[in-house]
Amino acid sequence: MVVSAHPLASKAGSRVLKLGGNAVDAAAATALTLGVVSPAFSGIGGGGFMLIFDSKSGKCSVMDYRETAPLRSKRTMFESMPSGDENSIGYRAVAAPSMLLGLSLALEKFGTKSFHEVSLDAARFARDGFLVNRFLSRAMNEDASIRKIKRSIESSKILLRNNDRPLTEGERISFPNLARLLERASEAKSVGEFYLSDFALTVSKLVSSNGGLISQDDFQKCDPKIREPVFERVGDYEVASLPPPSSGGICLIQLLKMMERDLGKDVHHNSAEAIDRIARCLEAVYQDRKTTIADPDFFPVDSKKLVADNYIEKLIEGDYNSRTSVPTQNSHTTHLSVIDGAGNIVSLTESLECYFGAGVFVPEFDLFLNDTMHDFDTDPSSINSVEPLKRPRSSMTPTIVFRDREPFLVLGSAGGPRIISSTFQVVLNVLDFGMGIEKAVQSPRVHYEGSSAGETTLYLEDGSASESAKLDLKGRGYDLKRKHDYFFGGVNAIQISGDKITGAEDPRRN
C-alpha cells in the first residue's frame, strides 16, 4: 500500500513495488515524483524525516534530513526585519537543502533498488509534464504564491500563461531541466557526489550573488543522520514517531497519554465536552514544547522525562513551561505511507516549509528553494534561535503505533503546527472512538494553541461541532473561528488489521 497526496505519486510507489523493491525504495520513489507533481509543497530544494520500520529484526530508525542553517548564520540576524519577511521570502531565508542527499542515504543504508530505479517516474513526469490537479492549482492562485512565481522569469514562464495568469486544474505543466537534473544524479558516481559537486555549486552561486547565506561548505558540512525514534506505551499500545529537532513525536505521545487520563467513556467525539479537552490538552503541549524541544545537538532534550508520567500529571494540571507567545508557523508540507508485502514501513514527512518555499527559483534545475529559516524563532535568546548548521524545531508527526507489537496505524501529516493536532485526532477517532482509518482521517478537526497569551481562537472545521456544542464552547471562553479544510493538514494513512490493509487519503489535500 502506498498511500501519498498524489495519485501519480502513489503509483510511482507502487510501481517500484512490484518491482520486487522494498517500503524505502517505494518511499522514495512517491517523494521524487511528489517533488515533481506537488512542486508548491516539497521537493529536492527542501528536507524531511523518515520513519522505517524493518519487520525482519522488529525495530524503527529515523532518518533526518531536515535542512540546516548556513554557517554565516548569527542569532540576530532576523530580530529586526524591516519589511518583516526576510526569514520567509528571498535568499535569506533559505536554509541548506538536503532531501537528495537524505533520499540517497535511506536508500543505500535501508533500500535494495538504485537512485535511477526510483527516480524513473519523477524524471518522466519532469520530462514529459503532469495534469495541474484541484488543490496544486489552489496552492498557485494565492497571493502570496503568485508573488513568489512572479519573482524569476524563468519560474514565471513555466508556472503563469502570459507571464501573468497562474496556471488552473487540467492544464498541463512540465519542468525540463527537473528532469536531466534527475538524469545527472541517477548518472553520477553517487548521488552524494552530485550533491556535493554541481548542484551545490549552482544552488550556493545563485543563492551567495543575491545576499543570502549559503555557500559550497554549508553543503559539505550537511550530514543527514539516523536517530532513535521516541517509542513509547499509552494504554494498549506502542508509539514510534519522530525525536527532536521534531517536536512532532513527544507532543503526540504526550496528547494521547493526557487524554487517556482525561477522556471518559461518557464522552462523544465532537460534542463539547470532548472539544474542550481536546483543546486543553493541545494548549498544554504547544505551549511546554516553546522551552523543551529543539534540535539535540545545540539543546540538551531528556525525551524520556518529557513522556514519563509524572510529566504528563504536570501538563494536566497545567503546569507547563511556557506562558509567552512565539508566532507558530504556516507550512505547505506533504506526507505519505508505505507497507511492502513483507511489512518494511515508511512514514515520510518532507517540507519546502511555506507554498513554494522562500519564492527562490533553480533555473538551472526548474526547482524552488526553502524557506525554512522561518522555522526558527527570531528571538536570539530562544532555545529555537537560528545557528550555524542547527536544524529549526519542527512539528513533523510522521508515526506507526504498534498494537501485541504488530503495526497497527502508519500516518502523518501536512499543515506546520496543525500537523501535531490533525495526526492526534487520527489517532484518537481510531484508538478512543472506534473508527476506521478512513472515516477517522475524513473526519472534522479543530485546532487550538492556548490561552496563556491572550490567543482564545479555536479553529472548527466544518461540521466538527453542532450549533449546541458552539454555544457550550463560547460559554467555557472560546473565540471559535471558522477555517477551510485544508488548514486542518494532511493526514495519509494505513491501517493494518490481521491480512487486511486498509489505505486512506485525505480528501483535503488530493
The other form holds:
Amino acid sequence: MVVSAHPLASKAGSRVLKLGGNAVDAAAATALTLGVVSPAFSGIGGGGFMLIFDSKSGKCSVMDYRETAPLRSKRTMFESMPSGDENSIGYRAVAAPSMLLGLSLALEKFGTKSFHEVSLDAARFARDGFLVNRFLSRAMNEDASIRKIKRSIESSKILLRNNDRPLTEGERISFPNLARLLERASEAKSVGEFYLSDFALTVSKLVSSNGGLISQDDFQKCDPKIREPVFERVGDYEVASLPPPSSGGICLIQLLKMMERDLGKDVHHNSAEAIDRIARCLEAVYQDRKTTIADPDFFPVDSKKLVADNYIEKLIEGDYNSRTSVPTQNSHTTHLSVIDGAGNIVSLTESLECYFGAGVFVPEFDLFLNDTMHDFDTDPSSINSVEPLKRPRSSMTPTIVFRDREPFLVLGSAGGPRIISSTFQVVLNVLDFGMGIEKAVQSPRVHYEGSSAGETTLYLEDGSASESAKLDLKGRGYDLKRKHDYFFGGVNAIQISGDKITGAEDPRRN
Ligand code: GLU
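Could you switch over to the form predicted together with glutamic acid, since the one displayed so far is the form predicted alone?
Full assembly next; the chain just shown is listed first.
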C-alpha cells in the first residue's frame, strides 16, 4: 500500500511495488512523482527524511537528506533583515538541495531498483503534463506563491495564464526540463556523479551569480546521513521516529508519554478537558525544544535524557526552558507512507520549506529551490542559529508505531510546526480514543504552541470543540482562533492489524 498526497504519486509507487520493488523503491518513485505533480510542496530542489523498517532484521534506520547551510553562510546573516523575508524568498534563502543524492543513496543501500526504474512515472508526468488539482490550485493562488512564481519569466510561462493569474484546477502543466533532468540523472554513470557535476554546476551558477551563497563546494560536502531513529516504549506500544536534527521524534514521544500520565480514562475526545490537556503538553514540548534540540553535529542533544521518565515529569510540571511566543507559520511539505508485501515500511516526509521554496526557479531543470534557511533561528545566539554546513531544526515526524513488536501504524504529516501536533493527535486518536485510522486522520484537530507576552492563541479546526467546550476553554484563559483545514497538516497513514492493512489519506490535502 502507498498513501500520499496525490493519486498519481501513489499510483507511481504502487506500480513499482507491482513490479517487485520494495518499500524503499516505491517510496522513491512516489517522492519523485510528488516533486512533479505537487511542485509547491517538495521536490528535487529540497530535502527530507526517510524512516525505513526492514522486516527481515526488524531494524529501523533513518536516511537524513535534510538541506545544509552553505559553506559561506554566517551566524549573523539574517540578524537584521530589512525586508523581513530574506530568509524565505530569494537566493540567500536557499540551502544546499539534497533530495536527489538522498534518494539515490537510499535506493543503493535499501532498495532493489535503479533510479531509472523508479523515476519513469515522474519523468512521464513532467514531460506529458498533469492536471492541476484543487489543493495545488489553492497553494498557487496564495499571494506569496504568486510573488514567487512571478520572480522568473520561465516559471511564469509554465504556471500562470497570460502571465497573470496561476492556472486553476483542471488545467494542464508540464515541466519538460524536469523530465530531461530525471532522464539525464538516470543515464549518468551514477546519480551521484550527475548531482556533483551538471546539477551542482547549474544550480550553484544561478544562485551565486544572484547574490546567494551556494557554491559547487556545497554539493561536494553534501552528506546524506544514515541515523538511528529515536525509539521508545510508550505504554503498550513502541514508537520509532526521527532523531535530531528533527525535533519531531523527540517531541512526539514526549507528548505521548505526557498524555499517558495526564489523560484520565474519563476524558472524552475534543472535550474542553482533553483539549486543555493536549494544549498544555504541546506548549511544554514546543517551548522546550528551542533550547534542547538542534543539529546534533553542532549541538550535543541528549535524546535519551529528553524522553526519560524524570524529564517527562519535569515537562508535566511546567519546568521547561523557554517562554517565548512563536509566530505561526503556514503549511507546507508532504508525507507519504508505504508498506510492501514483505512487510518492509517507509515513512517519508519531504519539503521545499514554504510553498515553492525560495521562489528561485532553475529554468534548465524546471524546478524550484527550497528556502530551508528559513528553518534556522535568526538570533545568532540560538542553538539553531545559521552555521556553515549545519542542518536547521525540523518538525518533520515520519513515524512507525509498533504493537507487540509488530508494525501497527505508519504515519507522518505536512504542515510546518503542526506536523508534530497533527501526527500526535492522530496517534492519540487511535491509541487512546480507540478510533480506526481513517476516523483518526479525519477528526478535527487543534494546535497550540504556548503562552507568552499575553499570547494564548489556541487554534481550532471546525468541529473540534463544541460551543460549550469553547466557552469552557475561554474560561481557562485561551484566546480561540478558527483556522482553515489545511493549516492542521496533512497526515497520510497506514494501519496494520493482522492481515488487514488500511490506508488513510488526509482529506485536508486532496
Ligand atoms: N521545513 C519545515 C520543517 O522541517 C517544514 C516546512 C513546513 O511544512 O512549513 O519543519
